[in-house]
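What follows is a single chain, given as C-alpha cells, in the form predicted alone.
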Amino acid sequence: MVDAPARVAVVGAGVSGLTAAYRVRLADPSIDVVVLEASQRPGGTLRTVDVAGIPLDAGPDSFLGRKPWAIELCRELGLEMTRPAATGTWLWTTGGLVPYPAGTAFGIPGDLGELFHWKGLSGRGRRRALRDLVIRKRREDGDETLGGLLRRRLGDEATDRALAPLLSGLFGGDVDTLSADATFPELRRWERTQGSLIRGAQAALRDAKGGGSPRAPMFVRPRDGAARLTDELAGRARDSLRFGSHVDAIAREGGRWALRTASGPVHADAVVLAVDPATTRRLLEPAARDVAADMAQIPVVSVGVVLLVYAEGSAEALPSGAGFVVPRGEAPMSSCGLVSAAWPAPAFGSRAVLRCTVGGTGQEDVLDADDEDIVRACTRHLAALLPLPEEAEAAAVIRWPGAVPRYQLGHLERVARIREHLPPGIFVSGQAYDGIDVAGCVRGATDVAAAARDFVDTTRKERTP
C-alpha cells in the first residue's frame, strides 16, 4: 500500500464530484483521480432530455449571475455563455400575471413610489410594508428563519403573497423553516447596516449602478443549456469515470481509506463525498459518528420539473419575460419559466416552451400523481392564465426524489461542525454544504479540491523516508 499512487476517490459524479475530480487533476496530475457513481450516467440534477426533438434541461437550467464560480468554470472549459433574451418576473395573482417592479433587489423595491402602488399587495399590504422604514432593527444575535425575518420588517402579505414565492424556490420552499443566514445572507447585513430591507435594496441598487461595469444579469448558462457544463467535465474525466459502482461502506485499512463496492475494494488516500446527506450519513456512520446527529438535521425535499412544448404559432402567446412565480397552494406549480421567451433556439420555432416545478415542502404529494394528470393540471391553469391552448402537442415530467436539501435554522453551524468532525482525508462537497445553486456547489467543491490535495500532499511527504 505504501507504494501505491496518491490517490483520491471522489464519491457521486454529479456537478460538485465531478468538478472537484477536475480540479484535483489540474492542480496535480501525479495524483490519480477515480470519480465512483451508482448510476449509469453522469452529471447528477445536470442532465437533459428530449421533447418533441427539442433537448431541454431537466434540472436547473441557468446559473445565477451574482454569483461567479459556475460562469469562471464554463469559459476555463471553452463553453460559450449567454444571457436570457427576456427578463422580468411576474407573479401569479387571482387578476392575472403583475410584473414585479423592475428596480427590485430580491424582490424587495427600491423605489417607494413602485412600493407604494404595486399591484401585487393590496393596499394594507403595501401600508405594512412600508413601516419597515421606522420599525427598529433586530437586537438579537444568531441566526433567524428567512420567514421570521420577512414577516419582522415587512409582513404577513408581503411575505406570504411577493416574496416567499420568490426567494424559496431554489430551497424547496417554506420560507418559516429556513435559515436566513443561510439562504440570503445579504438581508441580515441590509437590516444591520440599513436599519431597513428597502434602504438596503436602494443601497444594492445605487451600488450596482454606480459600481462602473454593466449590472450582472440575473441568469446566465452555457449556450446549448446547462448540462454542457456536466457534459464537459465528465468528457474530461472519462478515464476516472466508474459508472454502477455503489459504494456499501468506508473504511481505514493499511494506513489509507478503503471504499467497498460491489466490483472490490478501492483504496485511496482523501474521499470527497459528494452525494447527499442521506447517503453521506450512511457512509460516515461506523467512521465518522460525531458527524450523524447534524447529519439527520439536513433533511431533503422532493421536487419535479414539467417541461411542455405546446404548438407551431404559440410562443407570441407569452408575456416578455423570464418567467412567473405562484404563492403557495394557488396552483399545482410553484414556478414557471418562459423558456423560449428568455432562453429562444431555432429549435423551438414558433412554438411555446415552457417549464415548470412542482412539489416541494408541503407539496410533495402533486409528484405522487401520474404523469398525464400532473401535466394535465399544469396546462389548465396555464390556459387559464395566458392564451394557451388546454393541453400542450408534448411533455414530460421529470421527478428528482429527495434533490433538494433544506437548510433549516443554524445551518451554517452545523455544517461547519460536521466539517471540524470529519475524520482526516474525508471531505464532503455538494448541496448539502455549500449552496443550493450549481455556483455555490462549483466553489465549494473547489475549496474540497484544494483541501484533498493538500492532504495527500502532505501524506505523501510523511511517507517519504
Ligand SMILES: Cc1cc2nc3c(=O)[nH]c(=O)nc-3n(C[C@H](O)[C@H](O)[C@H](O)COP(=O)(O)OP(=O)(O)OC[C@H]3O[C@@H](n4cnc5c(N)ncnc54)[C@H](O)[C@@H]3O)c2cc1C
Second form
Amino acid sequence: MVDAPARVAVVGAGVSGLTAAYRVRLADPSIDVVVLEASQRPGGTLRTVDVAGIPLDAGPDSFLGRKPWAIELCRELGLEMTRPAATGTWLWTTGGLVPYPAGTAFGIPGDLGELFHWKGLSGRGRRRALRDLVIRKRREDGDETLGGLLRRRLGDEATDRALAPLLSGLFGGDVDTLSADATFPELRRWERTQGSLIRGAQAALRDAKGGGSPRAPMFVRPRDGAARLTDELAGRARDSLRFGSHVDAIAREGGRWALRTASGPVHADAVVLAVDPATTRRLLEPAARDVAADMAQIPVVSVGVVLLVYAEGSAEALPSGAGFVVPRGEAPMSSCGLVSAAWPAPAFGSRAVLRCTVGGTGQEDVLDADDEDIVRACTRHLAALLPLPEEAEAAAVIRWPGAVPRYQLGHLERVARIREHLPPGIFVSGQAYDGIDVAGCVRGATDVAAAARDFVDTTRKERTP
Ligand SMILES: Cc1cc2nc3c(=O)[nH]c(=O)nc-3n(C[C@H](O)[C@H](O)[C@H](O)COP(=O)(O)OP(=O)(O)OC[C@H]3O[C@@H](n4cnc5c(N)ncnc54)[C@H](O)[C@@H]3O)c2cc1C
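Could you drop in the structure for the form predicted in complex with the ligand? We only have the form predicted alone so far.
Full complex below, order starting with the chain above.
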C-alpha cells in the first residue's frame, strides 16, 4: 500500500488561510494543501461589492504603509500598488472638521507649537496634554489599557477627543479595554525610553526624516482594491480550494487529524485554523480544553461599512483629504473615508464616493437599524459637514457581525498560552493573534505556514523506516 502524501488542511479562506496555504505550497510542493472554506467565495473580510456599477471594497480598503508584510506579498504576487492621491485626516468637532497637525506619530504631534495652538482641543486640554513632558514614568512593568496609558500621559480630553478616534478604529473602539502592549507597543516603549509620549513622537518623526529613504505613505493598496490580494491568492490555490466546506468538528483518527465537513471527512497531518475565535474555540474544545478557555477570553465586536455614491459632479466640491474620525458617539459614523479623493478611479466619473464605518464597541445596536435608516443618518450628517447633497444616489450597507476580535488586557500572554497548549499538529492563524490588520494576518500566516511545514517534515521523517 502506498502512503497518502503529507497533507496540511487550512480551515478558512480569508487572507490568513490563503496566505498560509500559498506559503506551504511554495516552500514544499510535495505537501498536499487543502483549503476548506464554509462560504462560496474566497477572501473572508476582503470583499468587493458593486454600488451603482462601481466595484468598492466592503471590508479592508488599504494596508498600513509602516507594516510591510501585506505590501511585500502583493509585490511578490505581481500586483501593482498605489498610494493615496490625497492624504490628511480631520477630526470631527462640534465646530466642524479640524485637520490633525501635519507632523504626528500615532496622532501625537511632534511640534509643540502646533500642539499648543491646535483647534481640536480646548486650551485646557492642550495644556494638560503638554504635561506629558514632565509627568513621571509609570513604575510597574505589566500591560495596561491603551486608555490608561493615554489618559495618564496626555489627559482625558486628548484621549477621548483626539487619540481614541484615530487609534482605536481598527480595534473596534473603546481604548479603555484594549491592551496597550497588544495594540500600540510603540507608545509603551516611548514612555520607557523617552519618558514621554510627545518626546517619543518627536524622536520617531526625527528618525523617519533622517532615515534617508522617503517616508512610507500611511496607506497603500493594490490598484483595483484590497480584495485583489485574496483574489490573486485564491487563483493560485486553484484546485486545493473547497468552497461550501464548513468544518464542524476536528478529532484525532489513525495518527492524523480528521476534519468533519458536510461533504465528508478530510484527513491531514497538520491543521491551520484560520477562522474567528469563537469557531476556533468550538473546534478545539474536545481536544484542548485549556486552549478553548483562553479563546473564550477573546471577545469580538460587530461593525458595518456604509458605501455612498453621490450624483455626477459631486466629487469636485469635496475637500482634498483621506477622511475624518469621530469621537465616540458624537456622530452616526465612527469614521468616514473620502474614497473618490484618496483613491480616484475612472469608474467614479465625477461622482463623490464615501465610506463610513459604523458600530463597534458600545455602538453595535446601530447595526440593528434598517439599511435605509443607517444610510439616511450618515448622509444627513455628511451634508451638514461637507459640500454634499442630503441624499446619495446609491448606497450599500455591509454588516460584519463579530468580525473584530478585541485585544483586551493581557492579550499577548493569552495568545502565547494558546499557542503553547495547542495539540501537536494544530496551528492557529488570523487577526485574533498576530495583528488586527491584513499586514498582521499575512505576517502571522507566514510564520504559521513555516511551523506547519516543519511539523509535517518531522512527522514524515519519523514515519520513514
Ligand atoms: C469593516 C472592516 C474594515 C477593515 N479595514 C481594514 C483596513 O482598511 N486595513 C487592514 O489592514 N485591515 C482592515 N480590517 C481588518 C482585516 O479585514 C482583517 O485583519 C483580515 O481580513 C482578517 O482575515 P482572516 O483571514 O484572519 O479572517 P477572515 O477574513 O474572517 O476569514 C475567515 C474565513 O473563515 C471562514 N470560516 C469561518 N468558519 C469556518 C468553518 N467552520 N469552516 C470553514 N471556513 C470557515 C469564513 O467564511 C472566512 O472566509 C478591517 C476589518 C473590517 C471588519
